[in-house]
Amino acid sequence: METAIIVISLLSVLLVGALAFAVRTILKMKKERLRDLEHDEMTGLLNRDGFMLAGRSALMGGRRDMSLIIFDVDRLGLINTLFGAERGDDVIRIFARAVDTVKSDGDITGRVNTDDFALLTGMDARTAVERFESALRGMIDDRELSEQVNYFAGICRYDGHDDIYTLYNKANLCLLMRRDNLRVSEFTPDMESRMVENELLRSEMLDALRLGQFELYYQPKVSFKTGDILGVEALIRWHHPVKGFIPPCDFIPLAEQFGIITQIDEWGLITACLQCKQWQVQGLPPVKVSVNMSQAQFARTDVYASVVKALEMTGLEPKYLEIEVTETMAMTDVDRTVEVLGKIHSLGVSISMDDFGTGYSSLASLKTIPFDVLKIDRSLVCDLSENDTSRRITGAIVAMGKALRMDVLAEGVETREQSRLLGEIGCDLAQGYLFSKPMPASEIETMLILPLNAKLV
């Protein structure tokens, strides 16, 4: 009997160990899941959840001298598009190891979206922002994927009341309220009530869209030889319904940085066609009209396939659609611009180079890039008849054009002696408020039916 007892005794024991040891083996496996479950697979470092949670609990310590910083990864898509998915993937990695070596004792990193990591740290903010920048540079040891890695930084600092998610909300509406494509941008109270207005203006701008308030003025192209208008380059104007016109550069910013300025380029392209075409049906004299290409759309869409349907739906030849692009944007990636800008080329589209001699272009470029013209930047012909140095690099512009077989167009002409010395150096055309203002096409009409016949130079 006593040895019944002294085994059952035993039996129980034993029993109570094993359940003790299965608990523990089943609270440590949840807590090894629930780690996992707060961790970014990819880069280690602690996902959105798993980050929200530890910025709470490092708040609620009583710490005051913190500041969030969200890391924006700018220009993923385009990344992966040119170097691959598992180059962009090596780019995030990357980041995340750049902000990871920032931190010190007590500060929390996360890899809180697809292209956004976040740091709340002790340090000041935009010494933590400096470190990142050369953390970052120096992991980078491709001079090609360099030049395309970009960043911007949003940054709140804990005012002592926010919870995680109020300083979350606040240094990422710093992301998206950045002007003038400032690196690092701080928060301020004062945004909160402008992004309110942005977001409006949002709406009113896919309102703009679809109710057909957004129209196109047209600026004519001078000949210096004939003072004729050869072409016109469109250029968008919105009428807003209470608030009246807006300048594009209230509106096109927003546009881009909303992600709308694709929609809108594709109804600019269809329209300026249109537009062309229905003059030559009228009998006008035919002319070229010049449609710009924004970043967002030479990076974001497949520009061949929309002049394709831009011409077959407006029946409009080839030969009268010009596309413009800018200097910077033709040489972000010169192998995609060649093959991009070389299919639409071949249909007969001819390809101009605006605001020329502000960006980085190189003479190997331009041979191999099918320009048909180069536009000079205003900035040099504004100064042009008191900066001797202005008139060098424009006749070396026009020289250059001439030696490539491109026509040289010359921006921002306004006064007479401007337009003298830029025929004496040889420019092909002028296009400037001397001549015109943008105006709308029935404007436009008028002055195709009775030409300028201005005396040039």
Ligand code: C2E
Second form
Amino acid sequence: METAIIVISLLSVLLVGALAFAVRTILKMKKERLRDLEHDEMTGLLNRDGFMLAGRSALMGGRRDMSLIIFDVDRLGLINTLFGAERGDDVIRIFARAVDTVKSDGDITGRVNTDDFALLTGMDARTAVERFESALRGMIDDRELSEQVNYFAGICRYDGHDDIYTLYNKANLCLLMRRDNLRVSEFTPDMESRMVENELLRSEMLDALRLGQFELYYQPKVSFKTGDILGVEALIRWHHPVKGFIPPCDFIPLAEQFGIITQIDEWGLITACLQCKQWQVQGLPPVKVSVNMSQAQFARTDVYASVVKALEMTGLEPKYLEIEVTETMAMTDVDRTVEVLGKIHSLGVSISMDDFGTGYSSLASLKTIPFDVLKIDRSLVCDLSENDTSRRITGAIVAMGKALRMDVLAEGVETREQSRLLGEIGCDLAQGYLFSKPMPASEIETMLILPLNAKLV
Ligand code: C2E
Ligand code: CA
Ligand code: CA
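What about the form predicted in complex with this ligand, after the form predicted on its own?
Let us now look at the entire complex, which starts with that chain.
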């Protein structure tokens, strides 16, 4: 009897032990599964859900000195296209390592989107970004790749009240509202109202395209030698049904930010080609039409295909089309720019460098890109009469343009004195209010018949 009791007790102890082991194993497996669900497979960092959970606990723990930073890999798609998807994946892993390097005790890191990494840190946010930058650069040994790898950082400092989701949304808003030239942007309360306004503007711009509220105005380009109009620059105008006339500087940068510029510029390209062809059909003296191409348009679309399509659709000969690009654009993604502009140029389309003298004034891009025209920026032209240095710089630009067999055009010519000096310096073409402001197509037509040489001194 006693033996039976001992056996039963032993069996129960064993059973309880086995049960406890089974429960522990199940719990461990569950925990591991949960861990899998909270982690990003590729980088091993917390994923979005995991980051939010950990972030919530950290904030509930009562820490107030925290900031949330989101690092957004810039143009990952382009990196994939240029270097292949494997290198794109490497870049993702490098970002993950760089964010993790910055992390100190109590900080939380995560991959919160395909190309977004988050850091909830007790460190000063700007210092954290600086450390991230140097960690990132130190990890990329391929110079070509390093040139293409960029990021934007959105920062929101914890105010002691927000929950993790609000904090995240605010940091994310900094990325949505960023200006292309700002690498780091910090949340300010006015961003929320601007975001609402921008959303409205975005849908208004799409309506404007659909309802035909955009119009191209044209500004003549005049030959110093003959006084003839050799070309016109197409400049967009928005006739807003309520706000009235909106100048391009007020909506083009936003259209770039919203990604709508590609549609606007495509419309502009076709409309300008069509107008130019129509003037020819009407029997007016043939002129070249030039179209501005934004950097975003260049980065996001196949500009060569758009140009071919516009020429085919309208029947305009390539020699009557000119594409204006800025220096900054030519400096970004140089290899691709050289290739695409080279292809466009070989169609017989002219290429001009806009706003020369304002950006880096890169001589290297002048060597590699087949520019036909150099447009001297208005900022140099406007104080030509008073400023000896501007005069010398302009003279040097003209000499350089000639040496490189380009035509040199002076922008923003407003006075006869400026025109006289530019003629003396040896400019080929002039554009500015002295000759004409940008005008609707119907008003430019009369000018195409009447020469403007009376204005040239
Ligand atoms: P931009 O390409 O440098 O165009 C020249 C600007 O200078 C135009 O301003 C023109 O009206 C102005 N301008 C011309 N002559 C004079 C002058 O004598 N004095 C002064 N003060 N200004 C003069 P606008 O039309 O307001 O265009 C501003 C900018 O917007 C353009 O600068 C261009 O970068 C951009 N833009 C205009 N249309 C388009 C477009 O269809 N697509 C794209 N992507 N950008 C455009
Ligand atoms: Ca221009
Ligand atoms: Ca310009």
